[in-house]
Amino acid sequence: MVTTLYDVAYFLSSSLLDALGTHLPGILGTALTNSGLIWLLAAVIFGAILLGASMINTIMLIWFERKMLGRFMDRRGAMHVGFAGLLQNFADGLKLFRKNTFKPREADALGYYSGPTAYMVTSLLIFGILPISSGWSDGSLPLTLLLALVIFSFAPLFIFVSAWSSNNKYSLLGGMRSAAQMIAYEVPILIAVVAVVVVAGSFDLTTIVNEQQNYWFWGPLFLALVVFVTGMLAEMERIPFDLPEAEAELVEGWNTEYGGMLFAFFMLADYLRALVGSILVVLLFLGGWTLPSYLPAGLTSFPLAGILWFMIKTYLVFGLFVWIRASLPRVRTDQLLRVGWMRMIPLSLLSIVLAVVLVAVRCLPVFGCLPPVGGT
């Protein structure tokens, strides 16, 4: 039996209620015990371990992107602050955090307020679905990918409100650009999710890492892993889609008349997704937390290889967002949308006819043949 991240929480929920009942008299003692509050514990440390996990991972990206764009422009990058500049993003994080946030007089305050922040949860609710190793999850969600796309695609819906409130015309202009390029790169990145489905029989996310056990699907799906890169720069607005933001057209987009620690929500979310969307390449493209059967046994035996080897993955393909940022240049919106419904949506259906045909051959001569459809 694996034993998941929950067991490891409800296990120190456990444990924490357990010793502090012992210490207390009588119906105090009994009430600590109780299973409901035992379960209530170790969902509050299960949320706060994938806090702090993904909080850490973020920060971490953010430095390696900075370091990694010093390079490509020859420079050293963040340095100063800490070893390697590893602490510039907490001192960023303070400043921003210590500055006051003030409304416009005429922005409306429900929506004003209220963006920033349900940006912010929903990137940190998909975290709760994501299995970084076969020890993460007890795969009790069948339908996690599908879950995970639908928080995702939340996003136009708060951008566009933080962008409407603010009342200000270039926040409106970066609200409605973003609005139309998310939808735009929405419905290709599903079609491409759907040649993966197809090939792997099931939505759940653990089962998809299983199914490629013999060969990863980058290979025989690489039109869809094209396609769904493609569609999840434009999801994040990274370079060469940052239509929404593009601080020389329209100053900073829709986060314009933003400031302090709302504008560092809007920052953190932009990079949480970024950090979601390269783990969704890992799972659906590279395997997962898994490796070719071809290399030593000993890589995956020790402790925590698969979330090891995931997070190594996960950066790679970050690293892959960070050098298409240093290398191409900002798209028109009248380019960026008829790539997206005249381009990528015909691309993503041929990804499609191409899983079908990899589902009916089985085997291919190169990667060898799949496993079982949906591991049966």
Given for the second form:
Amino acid sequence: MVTTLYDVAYFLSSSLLDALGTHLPGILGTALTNSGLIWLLAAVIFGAILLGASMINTIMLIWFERKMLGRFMDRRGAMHVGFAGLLQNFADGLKLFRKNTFKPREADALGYYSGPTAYMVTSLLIFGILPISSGWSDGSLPLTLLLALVIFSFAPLFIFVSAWSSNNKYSLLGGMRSAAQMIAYEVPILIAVVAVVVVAGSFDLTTIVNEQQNYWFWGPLFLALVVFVTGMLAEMERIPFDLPEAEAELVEGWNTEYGGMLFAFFMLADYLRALVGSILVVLLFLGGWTLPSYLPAGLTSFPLAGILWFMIKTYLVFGLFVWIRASLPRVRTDQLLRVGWMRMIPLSLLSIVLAVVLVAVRCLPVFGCLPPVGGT
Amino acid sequence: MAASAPPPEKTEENPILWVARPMWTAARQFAKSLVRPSTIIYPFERLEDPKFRDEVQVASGKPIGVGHVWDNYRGVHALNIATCISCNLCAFSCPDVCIEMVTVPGGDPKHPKKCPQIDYGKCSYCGFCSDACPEGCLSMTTRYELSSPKRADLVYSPQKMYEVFQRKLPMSPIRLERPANEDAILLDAPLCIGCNACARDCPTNCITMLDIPKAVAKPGEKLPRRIWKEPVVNDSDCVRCGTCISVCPKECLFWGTHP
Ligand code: SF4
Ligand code: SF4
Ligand code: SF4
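To test you: the structure above is the form predicted on its own. What is the structure of the form predicted together with the partner chain?
The next block holds the full complex; its first chain is the one shown before.
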């Protein structure tokens, strides 16, 4: 039986209201259990689960990065709060939460406050629509991938709004760099995704994952993977593409003026986007929650196995990002834009051609055959 | 944005290598420190631990003292209260004026025993005080941990430094021999009134008030009123602290060489 996450939320909400209803007198009890309250509560629980999952994962991701980066730098990373420093980031978050939120006198209040909030909310939205395992969403969104990428590309707008309304030259410069960079890398990412869509024949992420049951797409679509990962690095503004917040030049880039919880919003949203980027790589190229069929079936048959494997893959992909961050220096703006427009776009176009060839051939000697069209 | 002409590119080697080589280096480092990073978790582990000592020795190629701290490291002072003679030389020689002589139990009520108290907030660990100490009772140890959340904790009383002394940590070398041609305390005898102040305050009790031959008054001459004793300094016991000079009410003691 495949239960979706919403089913779980609905079950929780209905059993809660039922339990409440039996204890309430007559008409009130029936009103409680038979009204639309169940759906409302189910939606709230659904959202709460998603929020919790995304926040915990984001914070764990920061811990993971700190630990891994520590090893790359021959040190240990956070290690004192909680076991192996697991609670360090929660402590940091608590500290930021307790801090005063203030606004520079000359800043524009509307943009200053709404920028980080919208950035955070849109990043959360993407996490909400991505399927984490086969039972996560019921596939009622046929264009999940497109929707995710569209929401993903909102970010430069909010960054620019908050940068501009901060009324600080460093913020503004960072915001402009960010907008230029994100727009430049939006294009190759979308084209690279088209290659996946061509092969999988669908914009639905669940279908794309199911299409990878014979072989994962990272092999045959390696070019698209390279373009996608590079583009994602730029979208997440991680080293080597962290020009918008180049500390050496721009203080802290577009969030120079932010402190306290608003800064925490930016920080969390940044890592949330890194999480979402890693999840997208796993979904599009690494077979999502599935494992290769030659591995024993016992590895995937226990409850929540899909989520487990998915998370392991996601963290490994994020590990790759950290590895890149630990290795490469920051590029220059002109290099960044030249690579974006003059290398990445031709490469992504080439990957579409390869994808078309792959669909025409359908069988590759090394990787095996694609499933028949329309079937799963 | 990319309107400005890009600088001419030098492609001597494959750009893939620009990415691949640092990533390979980073991966090697990662694999190496996955077992144990070079970082020593300081408050919990320390370089003095035997397991790190070998590494340090190999790295510096030099012999080491106890742990990684050299034998003559100038850390927290150790004070042997029992042998301190309250000569004030340490406080006198401190360039940072961080030594204050405070009373410790053990002296007689008229002449309380005073020992140095050091404010490590000001101390520059120059070691002048322990060099100056004539009795070798103030010395610097290899103890280097004295951070504290309160400034007041940095003021080490004589008792606290005595505790450090009792731990028998390695101490910096003590120089006890005195320079050969040191100035001695001389007396401008006609000025001396025989008040005994110097002999009373000398920390080493090396001043003795000796009788001097009584001057015979010629007829009609009036002799100045005198107590017929004057100080004689035992040079080998004198530590040259200068206390006698500073307590003398008539300024009749001075530094000089014996004729
Ligand atoms: S080490 Fe130097 S600065 Fe410190 S108490 Fe002694 S004389 Fe003063
Ligand atoms: S120099 Fe030595 S003997 Fe003299 S007061 Fe200081 S510690 Fe005591
Ligand atoms: S300098 Fe004077 S007070 Fe000090 S030890 Fe010598 S004689 Fe005694």
